[in-house]
Partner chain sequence: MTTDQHLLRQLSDASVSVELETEDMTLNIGPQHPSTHGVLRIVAKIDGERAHDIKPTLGYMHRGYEKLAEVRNYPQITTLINRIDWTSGYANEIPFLVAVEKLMDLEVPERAQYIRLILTEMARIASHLMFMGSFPLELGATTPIMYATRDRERVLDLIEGVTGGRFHPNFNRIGGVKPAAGAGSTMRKQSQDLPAGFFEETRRAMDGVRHSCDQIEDLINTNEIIVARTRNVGVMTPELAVAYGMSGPNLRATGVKFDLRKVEDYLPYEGIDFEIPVGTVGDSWDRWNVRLQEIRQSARIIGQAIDKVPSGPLQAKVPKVIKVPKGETYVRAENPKGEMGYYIVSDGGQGPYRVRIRAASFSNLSVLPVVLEGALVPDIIAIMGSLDFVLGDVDK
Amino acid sequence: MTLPGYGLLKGMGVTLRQMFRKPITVQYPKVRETPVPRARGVIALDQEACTVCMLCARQCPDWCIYIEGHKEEQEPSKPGGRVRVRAELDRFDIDYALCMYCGICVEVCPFDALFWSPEYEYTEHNMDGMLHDMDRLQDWLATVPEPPGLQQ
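Structure of the chain above on its own, please, the form predicted alone.
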């Protein structure tokens, strides 16, 4: 047999105990936590490393990556050599309104052109602002931490 109001007293006891403890939560946006070094925030692009192979766009389950490029002929490095063809990047956009941050694009890139940046504050008031072009993705590259060293 329980006394009437016992549950209320038990709940008030929990509330009273928690009032004198340090809160676990952070009062965001006044206080910002530092994310762990390899946190998934925004995807950064290294334009020089991208070869327009389209693997990231083809493997993306949300189809949020848009790539366009063209081929340019380069002079032979030696006299009498053959002309080489190199793909040049014209457009590389990621629509973060569609992205589900699965990281498949970063994993499948064979040329290490895509990286995770720990930055997570890039919200916009308009949906149009969630489409990051290649220049904005290149700017995120400065926030990518150095990869951890190899263990011996």
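Because the structure is a prediction, the values reported are computed rather than measured. Positions refer to the first chain, counted from 1. Throughout, rigid core stands for the largest set of C-alpha atoms superposing within 1.5 Å between the two forms. First, how it differs from the form predicted in complex with its partner chain.
Superposed on the core, the two forms differ at Leu9: its CA moves 2 Å or more between the two forms. Core-superposed comparison between the two forms: the C-alpha position of Tyr28 differs by no less than 2 Å.
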Second form
Amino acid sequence: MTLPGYGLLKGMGVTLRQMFRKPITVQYPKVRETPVPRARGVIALDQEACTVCMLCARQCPDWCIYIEGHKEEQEPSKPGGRVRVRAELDRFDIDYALCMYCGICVEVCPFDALFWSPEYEYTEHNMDGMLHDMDRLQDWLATVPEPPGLQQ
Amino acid sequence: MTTDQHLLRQLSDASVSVELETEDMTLNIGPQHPSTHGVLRIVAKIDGERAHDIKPTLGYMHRGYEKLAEVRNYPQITTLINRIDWTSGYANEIPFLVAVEKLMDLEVPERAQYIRLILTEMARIASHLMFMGSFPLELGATTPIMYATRDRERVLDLIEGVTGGRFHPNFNRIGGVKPAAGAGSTMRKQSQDLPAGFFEETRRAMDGVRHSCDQIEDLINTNEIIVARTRNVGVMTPELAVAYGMSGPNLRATGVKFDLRKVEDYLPYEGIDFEIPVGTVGDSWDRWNVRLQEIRQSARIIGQAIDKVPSGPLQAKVPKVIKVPKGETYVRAENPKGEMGYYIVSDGGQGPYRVRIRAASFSNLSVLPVVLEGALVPDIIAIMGSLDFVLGDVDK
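Other form of same protein, the form predicted in complex with its partner chain, not the form predicted alone:
Full assembly next; the chain just shown is listed first.
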């Protein structure tokens, strides 16, 4: 049996000791932690790679990707050649107010047009602002990090 | 004699023999209350300092996941079931995936199984550390949550390093774990195998978790106030716990040595040496101690599993469009909160015909009217906290 009040004094001792220690938390806007390379922050789009196949929009669990495109005829590479048709992207919006950050779209993309970026500072003051268009998504492509090395 | 004096004399004569009528007070706790771990409403009748006729009102957080699952295909559903019990999102995925694999008759590669095991135990540690912090907080002690979140953060960082998500990993795939990000041309295909330095960092984090457990135990288990508030408070007999379908640490605190990790074979636990901590009385104190010991056991399991992880593929061969053969199955697993199971009925399509989710917290919560009967008003919160439920798990 310990002395009465011993446990309470011990708790106060912890408080006293902790006063002279450095905190392990960081003050956010001044100090920023670097997210891990695989962190699912925001989805970046490579417009050149996208072929408007709509797989991501169809597989999205809450259908928050909006895609529109049109077909464009390209000049044949040499005279007399076949006219090639290429799909051009008109609209590629992701509603981040709806997005669940599951990554299915990134996974199903057969042409590597979608990437995860750890970027996280894109909040808005109202919900409409969370619908980001393809130019914004293209900008995030620059922030996609190198994948981490693997455990041997 | 004035009227006042006359009245006073009459009153003093009357008060001796006449029994005054008393009325019960109705106390409404929640739905928005910090101690209800979400949105739970409790209506209690208060007779003096004692509560009786407790009525928990559920459903404020009902998101209809069973219905939503019917209009989605199997890979999409794992994103939903992450959000059932958000303190251990990873552990939720396992029974669902194992059930689908059972229906499809798939053999999961061993490496994937061990990665699942390690991350499940990490989710258990994260969930129990949350309890280690929040339960003393409900009793008025603010220090343990600082210790607990400090090391929970390290565990969550490890989960994030592997899966990319802290709370909602969505890392499991039918037939294994996520093999690659981006299924496109192999040029940019990134393997989602364990990142470099994961084992070393995990060992360090587990040492940190053990240290944190020691600190919390040293601080809390000797504290007179905590002991007085939890010992012999909210006592449950094993019979009561079994009758109400309790599972997990709440059941084991009553002395029933039942752990699905030892009973079922959904993950390779049989080759791993660990103990099942049990309580004796079934009070809040036992529930606290069982969880404290379980964190240590989980750290022990992870330490052993790391040495056993074999090399090999991360996912079994599965078709691109996953169709599950006709049939039905139920798979249960030991989640941090208790038994979690999925009953899946498949009609041969890309999505399930019906999914029934058996969430642990729902059954654990159903005992509240019994266990809170006659409890002191301040103990309502203490007992509720010791049951460690999450409202997402209750309402689904």
